[in-house]
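Take a look at this single chain in structure tokens; it is the form predicted on its own.
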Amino acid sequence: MKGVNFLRTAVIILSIVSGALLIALGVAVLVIHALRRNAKRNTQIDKMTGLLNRDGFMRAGNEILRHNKVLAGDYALFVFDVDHLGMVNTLFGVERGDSVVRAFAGAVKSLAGKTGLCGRVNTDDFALLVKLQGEEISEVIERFSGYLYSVIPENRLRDKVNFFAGVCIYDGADDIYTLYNKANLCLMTKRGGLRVTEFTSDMENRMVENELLRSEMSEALEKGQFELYYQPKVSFKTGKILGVEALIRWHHPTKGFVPPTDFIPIAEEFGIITRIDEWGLITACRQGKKWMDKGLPPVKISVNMSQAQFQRTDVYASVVKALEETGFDPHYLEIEVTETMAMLDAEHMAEILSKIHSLGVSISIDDFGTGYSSLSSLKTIPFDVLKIDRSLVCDVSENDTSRRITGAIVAMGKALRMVVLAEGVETDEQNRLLSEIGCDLAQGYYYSKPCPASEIETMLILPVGENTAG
């Protein structure tokens, strides 16, 4: 009996101990999988903002517009690109940038609210997908931008933060991913400062063609295909060319000449500007130098610079770079920026600005007239010459403000020891006006279009007074 004893209490025990351990088997696999659950979501959340980042917006937007019964227009989805980041955090620091970067998370979440979704998709890139509730595109935006701007609290940060939003409304078939595509594509087709986009059908189309240009672009440098043409700066006393803008041109093998107003705006959106710009400044710098080995008189070259290449690239080593490649002599060197890029990122441009004035480079402000006309840029930037943008230039002879206005800025550059071109003279009265307003320097059809390097060359050769293509 006492074996028989011995023996239950033993199965009992086993039994006990056996169903312990799958319960606590049990229990660990939901830890494991309740482990694994949130090391997936952690995955999925952006670290900054604590919203969902591009994969996370994504599943959960998918499994809204699946599992859901969402009609075609009862949702938006929003894309809100914030401008210029990269500016904020080299004007004010990483820290407020990032600040930034929060207020547009919380202004997204605001909207968003209990029944709708937003992610951080990109570094400066904010998805929003919401019930429009009867709602205008005009009245969500109205809404984000209060929310933004009132949590900003310094006036000088605000004023430099911006925004531009791609919208495309639901259509009843399209998944998440394909809703995005299309906001995003309203992102970069945006033209003319326009704050919001809204997709449109033929917007697809142009799309892909200008993709097509992108990639023919890349190839078009790779290829040879870009080639630098030049028009001559003419100086009013002596008719001498005293300088040359580089222009770039692009024969295509198939569609011929491509303006530089067809294709240089998608070169800006899709980042090759930058490349463009590399190329170009050190064409010109080769090309100068052949034509001092040839020895024909010295002419500066004035070459232009995008803003993305001020914000993306170090402009400085660029041009040490180009100057050390070719040779070039860098009192020869001219580098254009326009008054808009200027004023835009005045701290950081004048500080750029300078370095590269201190190798001996000359620095010209373009289009000057047209943009905010500040003295604080002439001030704060090493500007050695002022080119009168061709709208003042135009009607110089037929209108009396714009000869007055161009007679103030002529004066303004003198007493600040500038160089002024005219630029867009195309006839003998305009000609003869800017001289007697003073202006040192002409730039225009009057004189000659932009021309390929083998042209100019003649024109360098012959004596002065005859050689200008006027």
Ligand code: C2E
The other form holds:
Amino acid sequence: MKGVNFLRTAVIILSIVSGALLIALGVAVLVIHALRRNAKRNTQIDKMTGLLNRDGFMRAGNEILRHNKVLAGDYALFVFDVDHLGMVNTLFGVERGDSVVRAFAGAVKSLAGKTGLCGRVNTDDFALLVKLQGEEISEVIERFSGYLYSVIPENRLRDKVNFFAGVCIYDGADDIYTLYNKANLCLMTKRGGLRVTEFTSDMENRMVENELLRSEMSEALEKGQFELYYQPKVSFKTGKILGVEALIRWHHPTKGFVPPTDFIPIAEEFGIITRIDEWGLITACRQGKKWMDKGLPPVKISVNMSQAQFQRTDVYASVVKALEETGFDPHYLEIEVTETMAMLDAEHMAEILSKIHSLGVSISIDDFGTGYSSLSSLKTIPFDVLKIDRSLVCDVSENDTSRRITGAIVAMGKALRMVVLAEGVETDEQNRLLSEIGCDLAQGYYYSKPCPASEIETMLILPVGENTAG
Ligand code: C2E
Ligand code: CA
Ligand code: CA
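Next up, the form predicted in complex with the ligand, please; the one we just looked at was the form predicted on its own.
Below: every chain and molecule of the assembly, starting with the one above.
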């Protein structure tokens, strides 16, 4: 009997213990689940603003759109791009840049309200999925625009920061990624001020084409499909070729020749431009060294640099590397930056370009006359050459105002001890007038179109006057 009682007690104790163990295990599993869920949620939150990050926004957005009661026209997705944030950071400090981001995040959150969804999908991009609730999209855009502009903390920041927005209305079929891509695509047509561009179907074809070009461009460098052409810069006085500008050409395997104006903006948008420009820089230096070694008359080679290159890479280090690797004399290298680039980020540009200049490399201001022509940047950036934009040059023979403006630009360039070059000279008349106005150099079809290195070699060997059309 005693034995039976003992056994019964043992069984009871054992079942209590195993029950407790099971409960403890269950609790542990629940805790682990909760912790995991929390950790996952944390990885979907942007720490600085507390908004969902890209991953979080996409997941939550997908949930909303997959809901079977969501119909075409119910929602619109906005992508906001806070432009020039890098510049605010540089000019006013990172804290100010962060305050703009936070202010904007708060505004987007309040626009989302209870029924919408918002997130910080990139450093300076926000996404907002809003329920339209019968309101016309144009009304929503107008309401949002006024409000968002007012949230920027200080007037001086408000002047520097630009907002762009793209919007696409849900068509009843797209997933969140496609909807986001469509809205994002509208940002490519950036316009000044706070403007919202609405998605249209022809943008879609462009989106597909751009996406294709983007992936092809990544391969084009490895496959050697890019080539540098060179366009002579000729002295008005002597007719001698004193320099050449390197201009990229893409020999596409099926499309044939793709002009840089078609692919450079896409390369900039997707960040591939930095690799392309680095390739261009080193290729131009290698070519220059080759010409020097062949004993050809020395010419300066100028290379175009995009804004992205200055924002995302250490251009000074790239220039040093290209010069060291190729052994090209820095005094024959020239870097071209556009007037707009110099204006947008004057302090940063002044710092980098001064360092590059101290290597012996020349700096030229490109497309002059198309931007704001701020004199202050001409003072702080060590420009050696001023390139008058083609839009002014092509007018000099017909338009008196253009002629006077060009004359004033030449006088200013000379006063600042710059070499003045006229871009896009096409006719005899333009050539004569520009020479009279006092330009030093001419570049344009009148003398030669951009051509392969081998043709430049021939031009450099021929006597002056016979080597170009002029
Ligand atoms: P850009 O720097 O202003 O280059 C001058 C453009 O004007 C070139 O166009 C040139 O072919 C064209 N041009 C020269 N003379 C004449 C003329 O008499 N009449 C006319 N109608 N056009 C003339 P291209 O080669 O198509 O290049 C276009 C733009 O693409 C360049 O403008 C530059 O901004 C950009 N680009 C070209 N190569 C590169 C590169 O390697 N890197 C970067 N970042 N941008 C580049
Ligand atoms: Ca140029
Ligand atoms: Ca130009």
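Rigid core: the largest C-alpha set superposing within 1.5 Å between the two forms. Positions refer to the first chain, counted from 1. Since the model is a prediction, treat every value here as computed from it, not as a measurement.
Asks: For a quick test of reading the superposition: does Glu426 move by 2 Å or more at the CA between the two forms, rigid core aligned?
Replies: Stays below the 2 Å threshold, so no.
Asks: Once the core is aligned, please say if the CA of Gly172 is shifted by at least 2 angstroms between the two forms.
Replies: For Gly172, whose C-alpha is compared between the two forms after core superposition, the shift is 2 Å or more.
Asks: Inspect the rigid-core superposition and answer whether the C-alpha of Ala317 shifts by 2 angstroms or more between the two forms.
Replies: Ala317: C-alpha displaced by less than 2 Å between the two forms.
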